[in-house]
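There is one chain below, alone, in structure tokens, taken in the form predicted alone.
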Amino acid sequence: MIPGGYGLPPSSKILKKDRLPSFLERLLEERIVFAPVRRGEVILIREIHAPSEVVLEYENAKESPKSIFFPEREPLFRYRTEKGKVEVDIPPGRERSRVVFGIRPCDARGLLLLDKVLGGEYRDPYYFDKRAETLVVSLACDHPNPSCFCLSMGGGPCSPEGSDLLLLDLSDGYLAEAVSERGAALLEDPAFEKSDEESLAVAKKIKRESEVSMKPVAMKENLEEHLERVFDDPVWKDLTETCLGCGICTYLCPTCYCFDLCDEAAGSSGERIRVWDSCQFPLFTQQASGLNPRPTAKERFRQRIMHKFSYLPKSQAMLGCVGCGRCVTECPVNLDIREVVKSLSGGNGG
């Protein structure tokens, strides 16, 4: 791995904006490319077929790029029964290498948590088939959205974590920083030119200013242990009073990975499908007997917060939130996770 960080000339180059289209053209010749595109009034991360589709002046995409690696609906295998025999067909894996281009650092960092969870003792072959040969080129946030709080979650608006190459907008071009060997190989493209001290100095200034512009989230020290102590506190009922249980927070989240398995069959054939699920849905924990250990919104909301800020830090050494702010901006009842953490922290960071 090539160490990240500004001030490392061998791993940093400049990509002038007028050279970006030719660079993307060459990527498209060799790989499947996903990038931010405009669909109506929103920005989404979608497969592109021409450089002109790409939009890089945006705050963040409506959805995270999680579905590129972990689709909302994914056939795992198809089966047929005939004369007492069962035939199983597994969908073919990826046919071409891929690039996810221009996503924000919070989303790139979110992939690291999915790597940990889906790559544990029981490695998910469907996820890693897509992840293995996918290059991640992220675009640093020089003007973070007010709803973003990645810095408080251990990342940052210019964090290189989870990326192979990090771009930082310098007005007339991008400072491109290699974070991995695969990212360094991209810098060999003729579209890139050598960086200079002035560009590196400007990049440091932009990084510093973007971090300073972010309002920190008040979090209690050792929050994971504190949450266990307040597990039965009445505060959970108060916090959940307005929650609709719609699940939009989990569906838009870069790190939520709950799923359900279902069979769709017709006659002697069918397929097993993995679909996203949400801990916020009443049926998520309902057992065949009818018993539901999380019968109300309070228990379900508590599970989401405990999982992100207590269980995952203990099991994966990483918070289950990257501070992208989607659940803040898209919640229909304005239930702000930052205010939730603040309330659970006693209103201060001590």
Contents of the next structure:
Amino acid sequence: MIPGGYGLPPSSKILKKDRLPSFLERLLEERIVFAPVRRGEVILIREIHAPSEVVLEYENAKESPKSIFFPEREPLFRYRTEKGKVEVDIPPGRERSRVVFGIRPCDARGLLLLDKVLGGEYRDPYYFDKRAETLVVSLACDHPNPSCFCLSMGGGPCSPEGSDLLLLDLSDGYLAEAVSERGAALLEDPAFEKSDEESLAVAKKIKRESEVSMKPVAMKENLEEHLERVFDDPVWKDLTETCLGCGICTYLCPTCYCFDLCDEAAGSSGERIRVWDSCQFPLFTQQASGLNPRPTAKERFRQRIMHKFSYLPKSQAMLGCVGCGRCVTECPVNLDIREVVKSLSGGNGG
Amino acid sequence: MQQLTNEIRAIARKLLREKKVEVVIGFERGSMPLRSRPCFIRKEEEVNRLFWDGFCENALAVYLPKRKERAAIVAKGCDSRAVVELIKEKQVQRDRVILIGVPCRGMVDRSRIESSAAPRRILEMREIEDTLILRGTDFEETLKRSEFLHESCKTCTHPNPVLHDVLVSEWLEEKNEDPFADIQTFDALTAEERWDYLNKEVDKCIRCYACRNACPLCYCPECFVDASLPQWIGKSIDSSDTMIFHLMRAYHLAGRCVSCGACERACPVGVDIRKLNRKLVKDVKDLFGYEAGLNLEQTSPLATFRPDDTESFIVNP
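I have the form predicted alone already, so could you send the form predicted in complex with the partner chain?
Zooming out: every chain and molecule, the one shown earlier first.
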């Protein structure tokens, strides 16, 4: 990784906008390409078949791109039992390599957390099969949304973390910065041309302005320890009283990864699938005895905050939030995670 | 708007001071422009958090069932209808809730405002009568409020609270035009076209259950989708499972849905959930002459048995 971004040539090149389609054409010849597309009123990251489908003038996709690596519904294996014998079929891995094009830096950075959690001692083969064969080309944010707070979460609107290649819009073209060797290899494509000092200077300015435009989230130092101390504080009840207990915040989140395993069976054969689950659902912790250790929205929402701002920083040395702002904009009752963190940082009961 | 806000605050202050209620459930300013959100006020000194504008879109009745406190609730027409249904269904006790009725001119769909302003960003919004004044870093624009209402508000025929203990502001004129033009268009499609439409909509669903959880009439202690013994439907976003969730939920709300639109507004991916609900609202109205939540006396058709019912739908489907 090249820290700080916008390093010296040849790590960065220019991709003129009129040459973008030809670059995408060549990507499509070799890879499955996912990119932002318009679906009705919203932008989603979906597989594309032609460069014309791609929309790069967008704020952020409604759903995070995590489903490309960690699908909502993923078959783990098929099974068949016959006369006491069990046959198991594991689906084959990727046949074609892929590229995720034009996602935002917060979402690319979110993948690093998934890497940590799904990697480690028990490496998730389904996730890493997709992750290993997928290049990430992200598009820096020159105008972050008022709901964005990536900078406060350790990333930034132009952060290269998690990307192989980072694009920055210079109006008539993109400055493309290689972040990994695989990203550098993409720069070999004839669509790219040499960058010049002027472009690098403009990029630097855009990056600085973008960062300055973001409102910081007031967050206590050592929040992870502080949260442990306020675990039983009555403030949690006040903070979460309006929560409807739906799964929007977790399902749209680029770093929430909790899942459930189920069998979809008919007779003696079936499929074991992995599906997304949400800590906001009562069923998530409902025990067979009837006991639910997280009986109300208070305990469930607290779990989400503790996980992201205390447990993950302790176990993975990374916050479980990349500040994409989806939960902020999409929560039906505007339960704003930034205000929650701020309020908890205020030292109530700490 | 300021006048309504002041009236609501004054009423809340009085109710809390006189200990008529322990909590006032209303709206406060949200954390972003074009957002207002539910809030719970328990102390007199907090009543100034209460706020009213064209973005008070949540169906607050969702917070009433199982509430132990005596509560006052800020109620638009649709909210009051939801409370009526909840009282009839014995989920809320009439004498434990005070309705602060607010005749409603319809709530504004923020996503429409945002797309009309895009790519410019709205940093501030002021609402004066029927105008919305938007301000961004480099622009100011005035929009006509009534042109940006939520779908559910455009077809609303009961903007005034049908049940209230205190009334804020003045009664609004009720529209009597047929609100079901969209359903007639839908009905006119072939069965195959209708099925295709519903499939296309349901395919967007991510099973977050925001529609169910935002719905004031979805209060089952255990939703059928969450049952595990037996497990009625699959857990994934496989389209047949998702379709069953939406169809079953719609049927479960037949004759109960008050058309508040909370489901559709909560949906993060824009599923046209109301199509099914409204189709059933219309059917119930056509078949039984019944509209949910209009008064406490009328019995719900699907909770009634009459020996003289012709049951023509069975005999002659």
